[in-house]
Amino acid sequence: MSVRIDGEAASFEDAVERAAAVLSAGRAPVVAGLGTDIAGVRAALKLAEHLRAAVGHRAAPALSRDLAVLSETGILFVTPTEAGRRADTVLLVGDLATRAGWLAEVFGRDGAPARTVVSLGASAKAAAAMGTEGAPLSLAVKGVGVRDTLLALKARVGGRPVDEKRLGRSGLRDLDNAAKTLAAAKYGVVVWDAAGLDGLSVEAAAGLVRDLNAAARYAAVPFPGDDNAAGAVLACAWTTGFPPPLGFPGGIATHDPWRFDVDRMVASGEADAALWISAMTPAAPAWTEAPPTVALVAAGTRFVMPPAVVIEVRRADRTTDAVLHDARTNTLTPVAAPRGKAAADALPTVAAVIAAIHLRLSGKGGASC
């Protein structure tokens, strides 16, 4: 296990010792990055609650932007496995390269239907990765961006009118023909990334899948976020009754997306001591300046800013004992190790850390792992 107090090498009970004494001492502090399983979460709230702590996801800018529109104007959901096995036309939204593996596990199975694809913004990787025959219904209006071609898309399935000065000729006509192609499914999903959309476009999105219900059957598909981000806004949500980002002041939980902005309190100065949570992917924050910060992460990481204290964690992925959300079929899931590999592995895990500090900050006895 790699256990390191100022870049030096450490035992686990000093590192322990050392952390509950950084985040004791802010008055301020954020408890950031968030990736790892249930278990983890669940102790991270803990002990922020304790603290007095904001809290938040590194994934909580697209989060909030998905669940904003969830909470003002609702979205009709439906599982990545369904809409893979069943949807007949599928509209992307926005670039979605990186999410091409995803788009592959979730479109790309053999035994799926036959297709129609409109890709409004999406690459050619993310595009190639439906796994259909031909090239994919481009919708690109020149000198239009993604986000007013999505409204201007709306406004015609709805049969509302658009400046087609600003349209010209050629561009309303594709519309209108994605709009009549979209209109011709039998089970049509609407896919998006809110990490690559601003808000409007996430809340434009979610409209156009009511509208096309109005004649077909529609669902949305937005992608649940890196680094378990969908299962940690269900274990904040019935933990506290709000998703990240959260705070707790005055021991009290409390859903303020501006106000507990880990990366604003960092950046502002506001924040004095950090708890960095990146067990999934080795991930460091990307702060150009830092409080202190006690950093819980996987195998690999590299820092920009060295924490006051750092100490390896075991992954929480499908490779080891974890409950996780599985994007598939948009639930929590439990996993299992394979036989003796849980076993082999003796890095702890966060929430066994997080025990252990929470254990020293409340002077109930010595830290173990």
The other form holds:
Amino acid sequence: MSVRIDGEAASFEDAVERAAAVLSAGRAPVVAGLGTDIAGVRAALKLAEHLRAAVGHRAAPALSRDLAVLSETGILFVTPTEAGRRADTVLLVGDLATRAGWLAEVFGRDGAPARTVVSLGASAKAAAAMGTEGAPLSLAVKGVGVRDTLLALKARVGGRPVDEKRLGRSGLRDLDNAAKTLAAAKYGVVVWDAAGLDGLSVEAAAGLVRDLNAAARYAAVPFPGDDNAAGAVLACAWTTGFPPPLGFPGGIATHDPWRFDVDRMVASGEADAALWISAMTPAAPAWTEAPPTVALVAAGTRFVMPPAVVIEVRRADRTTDAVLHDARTNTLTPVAAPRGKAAADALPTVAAVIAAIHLRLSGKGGASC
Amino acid sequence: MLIRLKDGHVIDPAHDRDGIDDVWMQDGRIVARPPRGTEPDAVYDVAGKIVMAGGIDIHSHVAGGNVTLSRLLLPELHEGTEAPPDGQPFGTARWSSYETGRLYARMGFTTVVEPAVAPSQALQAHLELADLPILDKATLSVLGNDEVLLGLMRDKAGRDAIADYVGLVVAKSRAIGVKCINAGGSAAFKDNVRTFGLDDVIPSYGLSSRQIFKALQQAVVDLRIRHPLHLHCNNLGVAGAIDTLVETIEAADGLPLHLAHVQFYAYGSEGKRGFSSGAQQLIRALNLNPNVTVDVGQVMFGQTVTISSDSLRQYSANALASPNKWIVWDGEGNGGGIVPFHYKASNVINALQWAIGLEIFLSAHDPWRVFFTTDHPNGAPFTTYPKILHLLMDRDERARYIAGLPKAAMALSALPSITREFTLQEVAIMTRAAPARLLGLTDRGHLSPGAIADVSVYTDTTDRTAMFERAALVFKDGNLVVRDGEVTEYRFGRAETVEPGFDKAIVRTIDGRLGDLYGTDTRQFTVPAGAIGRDEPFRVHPCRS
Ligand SMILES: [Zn+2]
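Structure of the form predicted in complex with the partner chain (previous: the form predicted on its own):
Whole complex next, starting from this chain.
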């Protein structure tokens, strides 16, 4: 059943009409999830501007940590493709177990150069994905977490003193060893996933890259996030000037990570209507209490609380030609749906549904501009 | 729909027109005066106003990876203050694609070239440009630090193979030409080299900057692409860089070459600060080498952000970042860097940079070969164009600026003694006729029948800033899009492209090389029309026959 209103099967036209009613009734609506292709993000932004809605992405917590570093200090980074070809030294920061597949794609290719891997809390799975012989040089200091070890390492790389009592003599020796190994790189990279780190760790990792780059060549390889998060950031930035979370108070595009944090807005009751978009993974919002919601989701999505309107949409990466961010090349890439799959899928795209809702609301084509 | 612009002062240097006349448009094109008695559907009385073709900017960083990184680096520099007018979504969202189109259009510009698109980011750049309203746009593909070209050269693949590869990239990435940015410099930076001159060699390839740029220059000639190789030289911003610039001009060996933002190289190393104007040396070299064109990259005072694919240079400039934060990145080719910068009128070096740019404009003998740019936003945002035109057209305006600038700086430039004032004819050459010719866009930059009906009408006043800030009327493809300096409605232009011929066998070679290097293939720089989300997003222009 691909279209439902209040849990009952409905026609697409009725669902669009109801969706328009739900969203326009809100005084503080939110556009959340945003797991869609570039066409979907462009359409969602136009609708959000019209509704003066807040816009957030499902990967917001991790995204915000990387974006905060970007706008507070900047960053020195390398595309994963070039990192995989060039890096002779890799520092893995954090667990990264869920990114093992990505690490294998980036670093584990046949013909990759011999490289030294230093692990700061990386799981065995992540380390194994690097495709290097032997175990990585592990930097685990007993009783000291990833963040504090990273801060201590950064201090040692910079030749600054650290709390020797806490790290212990062998801990300090390991740190200095690692610092020496890292400094010996011809081209080194520091890899992290902001989803598994706190803000200070991300900032320290980016700072460590800058410090190491003063003498050797170094660059960061942050994981770009799931569900086309990095693609959504780019499209939001060229459309509004800003990454999500963003809003349109008074019609003015505005970036404010706290004010437009859609999860916060929903939890506090501030949001009074929601458009949830998850066309890449069948994911429902994790909200325990939600305002009237319109959900554009991949088939098979299960909801704890039935939304007012559910419209199932095409999987951006499976059954429709799409533009998505590619986590290996770090750029937008056209992804062609396998031949025949698109024709066999009767579901609409996110962009088409949003354009229909927008048209219903404005009487004008949301699609034309 | 037949439109008559009646009794305007028509300035169309491509056809030596400079006088009171009508301009007629129909179905998006300029048409000849119709037979007597034909009634137009619309008449605009433009008596006393200046009528020119729509403006064309050959070098402005308005879209793509580095531009969007600058948006993310500096959110505090572009907070919005007003809501957009109805029907113009995001039109006031500062630093957005939408705002860029709106602000260009109100100045009477109708075509803009984004000059630095990494092939792997071509799709992103074209998507950003698709959301830039009103104007037509075009891109240049950046080559010269990409591992594929360097590998072909190292392996002595030969001149034909290089041309085939360059042709493939230009065609697939929907570009109009080729840009080369510090040839080999970014590749050398990845090998931990921190300065890179014309005859320095990339350690991992054994190739010099001179060899690389000359190979690309030859490829562009061989492919019959009309726009010459668009080159960003080595040693940008360095005192004494005038020597590099002149050596590069001489190295062109008579083949067509365009040198970007030359102000940033026209620096001698004289005076007690070891920094002086090299403008006159540049002018001499230009006079001796008619195959070379340049754009200026004028500096204006104020906060801006430098955006460049010269990753080596941007890294070395990071100590000057203001506010103090910056981005540098490595990629399969050039990578890039974003360094915010504040040009201060009180700073001797910055004041001299300002003077050198104007000195180049005003000393150049041939306005057809010296192009009007600020290298937006590197020297200044494009919104400063009206002020710069004012400075070029009005020596009293220049004197007012000079009076407020450090004397030490003015003493090192010939600018204070220059009395020349640009005419409207010369402005029209620099911003319309010459850019169209340089880009090979025969359908614009002039007002003769058959040209696309991109027309700007300005109120003729001595306050040239006011005149060029807000065009009285702008027509894009014959549609009125600006009235009294305000955009009246969005329309979306196309990307102007070329499709040079190349041997299709090269595709397999390049797929193989990209596969070995990265596990990717030529899809990485292929921009499918269907991915852009607008009808007919591209228009193909012929190469030289
Ligand atoms: Zn430039």
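No experiment lies behind these values; they were computed from the predicted model shown. Numbering follows the first chain given and starts at 1. Throughout, rigid core stands for the largest set of C-alpha atoms superposing within 1.5 Å between the two forms.
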Worksheet item: Any CA movement of 2 Å or more for residue 318 between these two forms, core superposed?
Response: yes
